[in-house]
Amino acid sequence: MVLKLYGNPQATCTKRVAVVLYEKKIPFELVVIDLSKGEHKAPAFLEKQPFGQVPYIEDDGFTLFESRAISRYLDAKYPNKGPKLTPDSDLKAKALFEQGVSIEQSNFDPFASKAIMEAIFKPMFGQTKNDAVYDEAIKTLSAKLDAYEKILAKQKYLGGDGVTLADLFHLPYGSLLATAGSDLMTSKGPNVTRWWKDISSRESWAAIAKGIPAGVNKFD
């Protein structure tokens, strides 16, 4: 039985869970939760997610949330496919390896995402733009980029120097940024540009960036 991710195909976290699947060519059935009409708080969905937000996964008859949750499931239960995204042999690859995710999650996303809030999904619903948030946003992730180049100046990737899910973690907000009016991604330094050229050129991201194909999505 395919896997099931229910989500939306712009949504951001979802594009986060299918970045991986594509990344590991899983086969998966796209079940489209139209966010506009407010599926993903009927109660049906809040059975399986009780947060309300997108995506979750079914996967014979387990469910899953959480985007970066999933995404290490899919890559533990499927070593064999696709590279290895999440090292578990060496002490200290996995050391960087989580270090790296940790930095994702406490020095980009809650930035980025504010900034993209203020910028694109405010607007998109009828709500204004406040500009001081978004240059606070802004200024705040520019800082800690700034860390981000040291990093990188010492080693390929985020997680070290093979790439993993710490480096995937940062597509579906990071491309979003020049949207939003902030070119910091290829900016920043020459170590940013490089790595984030290379994760944002991955074959994975190019067949989902502008939106997850719907229904069954299968790999030869």
Contents of the next structure:
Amino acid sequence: MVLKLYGNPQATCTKRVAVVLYEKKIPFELVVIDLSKGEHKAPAFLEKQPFGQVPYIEDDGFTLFESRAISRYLDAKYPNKGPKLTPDSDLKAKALFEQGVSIEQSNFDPFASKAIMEAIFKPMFGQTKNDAVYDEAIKTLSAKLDAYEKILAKQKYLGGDGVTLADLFHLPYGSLLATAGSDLMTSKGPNVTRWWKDISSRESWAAIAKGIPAGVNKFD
Amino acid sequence: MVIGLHLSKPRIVVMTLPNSGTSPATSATQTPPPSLQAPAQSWGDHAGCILTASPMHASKLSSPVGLPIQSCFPSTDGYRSFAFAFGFLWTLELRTHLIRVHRLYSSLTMTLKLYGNPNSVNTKCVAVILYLKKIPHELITVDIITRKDNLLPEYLGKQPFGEIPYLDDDGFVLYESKAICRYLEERYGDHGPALMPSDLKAKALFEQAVSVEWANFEAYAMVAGVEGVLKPKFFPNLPFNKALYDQAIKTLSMKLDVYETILAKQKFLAGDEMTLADLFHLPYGELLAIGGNYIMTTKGPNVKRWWTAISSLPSWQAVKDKVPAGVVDF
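Can you swap the form predicted alone for the form predicted together with its partner chain?
Now the complete complex, all chains and molecules, led by this one.
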């Protein structure tokens, strides 16, 4: 039975999973959850994802939520499909990959998502952007990207010399920064720019950046 | 007397030669008198014997072994008392010196070094794993408040974000506390309890729990902890943002309502076994109570049961107030 991804075609965390599905060409069906209708808070949804957040997957009866956990599961289940996105043999390579994943989660995501919430999502729901909160988030993100500039001077990608989930996890929020009014990803420095252009021009991201196709996604 | 250093275990061994009432030189040349053949009773005695030959026989020795102090004492007993006291104090002094040398040696040879701070939440996150798995290590204190060691160029060369902690395992440098915990679990898998499953689905549910901790617990507990405890303690001149604190606690409370339902069906967050996902809650969870919020034990019976189970672990108790600095050998 084909894997089912319950989420929204435009939602950042649904896209995070979708880019991995496209990288590894794993067939799936996108079951659209309409967030504006509150479908993610309906009892049937909460049975599967008790926090009422998108996305979650159903893989032959196995339910899993949290986009980063789903991404790791997909790479572990299909190690030979498409690129290997997590190192799994060498202890040190694994540790440096985990360091990269943690960097994204604690030094990028909180600030990028806060800036995008203010500049894009709040206006979308009729609320006013808080300029002070936006500016503070961008300022902190900028300082964090100074450290990225140093790291990426010594290695090609955030988790080492090969592309991994640690890089791909940046795509959903990173791509929205320009729309939010910040060109940090291409103006911070040569290394961050090189790395950002590399990962954001991947075919997998190009296929879903404007929205994940609903229904069955097949790869032939 | 022979003094040896046991390098495999942190122990000083002092071995003494038996029956050292005479110097080796005399036994070959003459038979000692019966009164000196009784074995020495104490280490001080041994030390005294080696330092000085019996005054009665000093002149008979073919090679001098000690200080010519016998002339300073009116009697053999007084002389022996002095030798005993001197030897005892000398052994004590020697012992203190040897402990110091041993500590220095341990520090130089300790290959696992954690650069952090005894008061830091993320240092505590790593420390509980070190203690749970009894991994010998050295905690080297980084002063982030007054000296700001973490902003020095040599520190930034290791941890470019200027954050604590980072690990140096025999030259392999790793930062991000959760990455360090995972590395320690992988490296010392056979030490203590298994904290990460390996089966595909069990691992996936573990990763789900780790992500839940970050996105649904720490995101809010950290704000409440910083606002309610860390800012007043370390940066008292900064204002307390009550609105921010209250909003964080309100959202955290809603998230813990969900924890209550999850923990009704399973013992721990990833399943029925304790994993890193549970332990990651400890540092910020603890801060909530310090800040006067007891949500971890008042939310519901399941959250309370789970929180009590993980927070009462001896390894957490050992580090929760202050992580012991220096060399730690279990």
